[in-house]
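There is one chain below, alone, in C-alpha cells, taken in the form predicted alone.
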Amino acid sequence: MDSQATPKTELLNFIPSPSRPPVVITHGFTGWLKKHLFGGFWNTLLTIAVFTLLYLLLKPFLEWSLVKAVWTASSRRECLSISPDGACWAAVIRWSNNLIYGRYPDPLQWRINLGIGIGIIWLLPLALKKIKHKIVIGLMAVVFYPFLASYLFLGGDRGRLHYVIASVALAYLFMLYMNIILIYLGKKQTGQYFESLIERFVPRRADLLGHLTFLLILSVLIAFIFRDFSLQDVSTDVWGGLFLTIIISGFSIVMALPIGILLALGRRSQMPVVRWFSIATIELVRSVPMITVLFMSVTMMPLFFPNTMDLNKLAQVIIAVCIFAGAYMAETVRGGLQAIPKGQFDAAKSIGLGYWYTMAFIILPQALRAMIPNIVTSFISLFKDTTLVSIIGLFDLMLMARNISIDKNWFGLHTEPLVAISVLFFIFCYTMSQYSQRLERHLTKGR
C-alpha cells in the first residue's frame, strides 16, 4: 500500500529568466545608419571624421560651382563683374551646342539625333524578356546599322550599294518591331505567313526563308518610297564634340572584341604563320602608346595607297583605334581562354565537335562570361582615350572644350569646360560600369 501511495508534491521555486537585450532595428533607413555608420564608438567617431573632412573639401567647390556661380552672361568679363569668385557656367551653356555636335550645321543636326535615336531603338529589344535570338539582333545592328547611320550623318551621294544596304537596315528595323508587336499580341510573326507557301518548294528552313522573303519585300518597298529622297552632304571635317567622341569610341568598342578574339585565337593557333602574325601585331601595337599609333595612321597609312586616293582622316583614326583596342583585348581574351580547364576541350572532342564549333559554343561563352569585368574596364579606358584624337586635329569633345578658352568672349576660361566634360565622361563611364555589373549578375544567376 505504501508503494502505491500518492507522491508528495513539492513547491517549485520561481526562477526569473535573464533580461533580454533591447531589440536592434536592422531595417529601414534608421537601421541602416545604426548598422553601417553608428554601430559603435569607433565607427561613430570614424563617420564623424570622414563627413567633417568631406565637408571641408567639398564646401569650397560647392560654393564655387553652385552658390557663387554665374549662369547667364554674354562674356567672361561680365561673369567676373557679377561674381568674381564663382564659376562662369554661362560659357558652357553658350557652347553647349558645339560641345555636343561640334561644327555640324545647326539646321541639319536633326540627322544626328535621328541616327542616334535609331541606334537606341535598335538595341532596346535586347532588354525585353520575351524576345529570342538576341544575338541575331545584335549582329544585325553591327552589320547594317553603320550603313544607315552614315547615310544620315554624311548625306550626299553614297552610291547605289550603300543605299540598298541602308534600305535593308531600315526594313529589318521595321520588321523587328512588327514581330515584337505580334509576339506580345500572341499572333504569328511576319515570316510565318510565307512559311506554308515556301514549304511547297523548299521544305527545309522554311521559317528562315519566310523571314528573308518578308525582309526582301519590305526592303524593295522602302527603297522605292525613298528613291527620290536626298540629303545635303556634310563632310567629316565639321564633325565634332560629343557626337564625334561617340562615333569613334562606338566603332572601337564594337570592333575591339571580335578583333581581340581573332588575334587571341591566332596567337594560340598551331599554324606558324597565323601564330607569328598575331604575336607580331599584338606585341607591336602594345609596345607603343596610343598617340604614336594615331600619328602613324595619319602620316604613314597614305604611303601604302596610291597618290590619287584621298584618305579620310576620321576613317584612318577609327582603323588605328580599333587595331589598338583589339591588340589589348586579345590579351584579355587569351587570359580568359587559359582559365578554361583542358577537360572542356577534351569533352568537345569526345562528342565530335570541330575547332570552330568548340570555340563558338563551349569555350568562348565560358571565357567571355568570366572576362566581363576586364572587358568593360578596357571599354571604359578606350572611351576615355579617344580624347587623344584632339592632338591630331579632330574636334572631339576635349578639343571643343579647349576652344572655349580661345573664344574672344570667353578668353582664358579653362576650368569650367573641363569640369563640364568630366561630368559627361563620368556619366557615360559609370553607366557602362553599372550595366556590366547587371549583366554579370544576370549571367551568373543560374550557376
Given for the second form:
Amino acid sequence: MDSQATPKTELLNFIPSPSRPPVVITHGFTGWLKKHLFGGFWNTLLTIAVFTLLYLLLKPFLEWSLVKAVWTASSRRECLSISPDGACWAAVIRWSNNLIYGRYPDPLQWRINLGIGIGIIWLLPLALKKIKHKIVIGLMAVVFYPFLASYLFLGGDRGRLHYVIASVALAYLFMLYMNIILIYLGKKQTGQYFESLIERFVPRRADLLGHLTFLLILSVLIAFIFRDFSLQDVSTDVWGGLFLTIIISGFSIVMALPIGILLALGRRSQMPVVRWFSIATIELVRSVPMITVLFMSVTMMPLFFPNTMDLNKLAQVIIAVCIFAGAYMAETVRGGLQAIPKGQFDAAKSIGLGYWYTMAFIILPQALRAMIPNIVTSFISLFKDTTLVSIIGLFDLMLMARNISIDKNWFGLHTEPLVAISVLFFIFCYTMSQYSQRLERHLTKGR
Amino acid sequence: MLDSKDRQVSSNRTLKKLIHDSAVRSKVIQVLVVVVTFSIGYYLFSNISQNLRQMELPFGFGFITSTAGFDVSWSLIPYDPSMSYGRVYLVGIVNTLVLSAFIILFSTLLGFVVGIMRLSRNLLVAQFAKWYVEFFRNVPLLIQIVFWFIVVFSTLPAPRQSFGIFDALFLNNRGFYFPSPVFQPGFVWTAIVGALALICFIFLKRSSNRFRKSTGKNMRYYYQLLLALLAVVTVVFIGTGKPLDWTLPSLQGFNFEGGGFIPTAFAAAFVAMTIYRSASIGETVRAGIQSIDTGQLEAATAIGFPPFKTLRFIVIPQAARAILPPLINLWLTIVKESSLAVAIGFPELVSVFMQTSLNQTGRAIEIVLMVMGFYMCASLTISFLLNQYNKRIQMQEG
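What would the structure be for the form predicted in complex with its partner chain, given that what you showed me was the form predicted alone?
Everything in the complex follows now, all chains and molecules, and the chain you saw is the first one.
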C-alpha cells in the first residue's frame, strides 16, 4: 500500500531539478580573456602577478634603454650630463666599427666585407629551386672557400699553392654564376660546350670532364689576371670583434662535420681498434670543459711541436675548438645513424655496395638530412661558446665589448656594451633556432 | 720461368686480398691506425721531451708538494699561502663541486617551475615562460656571468652601507654574509643520535611503504613515531647543554667579521648559471610532460583522481623516465660549465690551478692532465651513478 503511494505523492509534488549554470562564453574578446587569462580565482591571481612582474621588470628597462637613452655623445661624461640615468648607446655606436672588425686596419676592411660577401654569394644558389647538385656546390664551398677567404683576410705573400687554390675558388664561383644564368635562360651550361670535343677522346664522364675543363681554363685565366695583385699583410693578432667570432665558429663547424662523421662511423665500426680509438677520443673530449681544452691549446700545444716552429695563437685556438666541436658533432651524427633502419644497410649490401659506397650514397645522406636541425642546434651552442676565447685573450666580440670600459673616453661603462652584444647574440641565435625548428617540422612532415 | 710467374700471381693475389678481403682489410686498417697513432704520439712525445729538457723542467708531479705561496680568495677548507700546490688543487676541486652542486639543485627546481609554467593554460604565464626560456638560452653564458658580476653584484653598496636583514644577513659589493654555526665538542652526541634517527626514519619509511603495498592501508602510529624520533634528537641536544652556537657577521672597521661569507663572484656565477640552465631544464621538463599520453590524464580524471595526486602519481613518475636521461646530461654540463666562473675570478679549479699555478710553475702538461683528469672522473662518476638510478626507474615499465 505504502510503497504504491509514494510515487504518487512524488508525482503530485513536482520538484524541478536545479537549473544548469549558464553557458560559459568562450567566443569573442571577453570569452577569449576568460578562457586564457581570468578563468577562476587562481588563474586571475596568476595573471595579475605575472603582469605586475612584467611591469616592474620592463618599465625601468624600457625607460633606461629607450626613453632616457643618449644616442650621440663623445664621452661618458657628456652622456651623463645629458641624461644621468639613461643608457649611453653613443659608446656602442662609436665603437661599432671595432665591435665588428676588431682592430683590423680601417682602410683594409673592404677585404673582410668582400670575403664575407663572397661567402654569402657562394651559398645563395643553395636557396634557388632550379639548381641541381647542391651538395657539390656546398662541398666546393667547404673545400675551396676557406682558401679564398683566408687569402683576402690575411693578405701578404701566402705561397704559390695557396694562390692557385684561391684562383680555382674564384673561377668556380664565376663558373657557378655563369651556369646559373645559362640555366635560367634555358641554354646549355658552360661545360657542355666542350662535351662533344671531349667525347671523341674520353667517352665516359664527358659531362664532368667538360665542366672541369672549363674550370681549368677559367682558373688559369684568373690566376693570370691577378698575377701582380698583392694585398697588404694583416696579422691575425689584430683580427677581432664579430668578424673573429664568425671566423672561429664558422671554420670550426665546417671542420667539425667531417671530424664528427669519421668519429661517428669509427664508433660504429666492426674493427675493435678503430672503435675503441673513436670512443676514447669522443668521451675524453666530451668529459672536459671547453675552457680547459682552450687553456691546453695555448699552454700545452706549443710543447708538442719543435720550438723552432712559429705557432699562431688563433690557429691553436681553432684547432682546439675544431676537436671539441668534432667530438660533439660525432654524437649528433651517431644519433642520425642510429635512426636509419637496418633494412637500408641490408639493401645496400644486397646490391653489392661496399662500406664506403653504402655510407656515402645510402646512409649518410639520410642520416645527415634528418640531423640538420640538431646540427644547427650544435652550431648555435658553438657560436655561443666562442665567447670563451675571450678568457684566453683573443679579441672576439665579447672582449672587444669589454674593452669599451677601459677606453679613456668611456671609462667604467660596462652595462651598455654587454646589453648590446647580448641583444646581438640573441638575434643571431634566436633566428637560427627558429630556422632549425622550421626545418624540423618540414622534415618530419614528409615522413 | 714458371716459378717466377707463379710467384707473381700469388703476390698479385695477396695484394688483391689486402683490398678486397674484408677480414684481411680490416686487420690492415687497424694496424695502420695503431701505427699512425703511435708515430704521431712518438713525434709529439719526442718534441715534448726535447722542449722540456731545454726549459729544464723535467716531467713529474713532484711540484705538488712544494709551497704554493699565493693566496686563494675563498676556500671552504683551511688554506694559507704556505700550503702546497696539492692543497690548491684540493681547494679548487671543493670550490668547483660546491658551486656546481648549488647550481644543479636550484636550476633543477627553477627549471621544473619554468617547464610547468610553459604548459600553463594561462596564456600570459605560458608566454612569459616561453620568452624567459628563449631569452636566457640564446645569450651566451659567459656574457650573462659577466653581466651579473659587473652590472649587478659589483654595483651593490660598500660594506658600511650594505643591505641587512635582521642584523644577521648582509649583502654588499664584497659578498653575502650570513650567520654560521659553531659546533662545540658536545655536539658529537647530537650528531650520532641524529644519524641513528635518520637510519630509523629510512627504515620506517620503507616498512610503511611495504605495509601499504601489501594491505592497502596506512601504517598506524607512523607520524607519531616520526615525532618521537624528532623528540629524542631534541632531548639529546638540550640534554648535552645546547652545544651549538651561531656567529653573526658584524661590521668591524671597513669589513665584516665572523659568520659565513660568500664572495660576489660565487653569487654572480651561481645566479647566472642557475638562470641559464633553468631555461634548458625547463625545456626538458616540458618535453617530458608533453610526452605523456593524454589518455593517462583522462583515465585519472575518470576514476576520480584529484589533480594533485594525478600530478604526483600519474604524471611525474612517467615524465621522470623521459626527463631523467637528458637531465643527467644537463647536470654533467653544469659541472663542466662551472669552470666559466674563471672569467670573473672565482677561485674554482681552472682559475686556481690552470691559471695561477700554471703561470707560477710553468708545468703545463702535468697541470692540464690533473685538471682534465678531475673533470673526467667527475663526469664518469656522475654518469655512472645516475645511469644506475635511471636503469632502476626505467625497469618499472612493463
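Numbering follows the first chain given and starts at 1. Since the model is a prediction, treat every value here as computed from it, not as a measurement. Rigid core: the largest C-alpha set superposing within 1.5 Å between the two forms.
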For this session: Could you tell me whether the Cα atom of Leu152 shifts by at least 2 Å between these two forms after core superposition?
Result: no
Problem set entry | Shift of Ala87 between these two forms at or above 2 Å (CA, core fit) | no
Problem set entry | Flag for Ala367, CA shift 2 Å or larger between these two forms after aligning core | yes
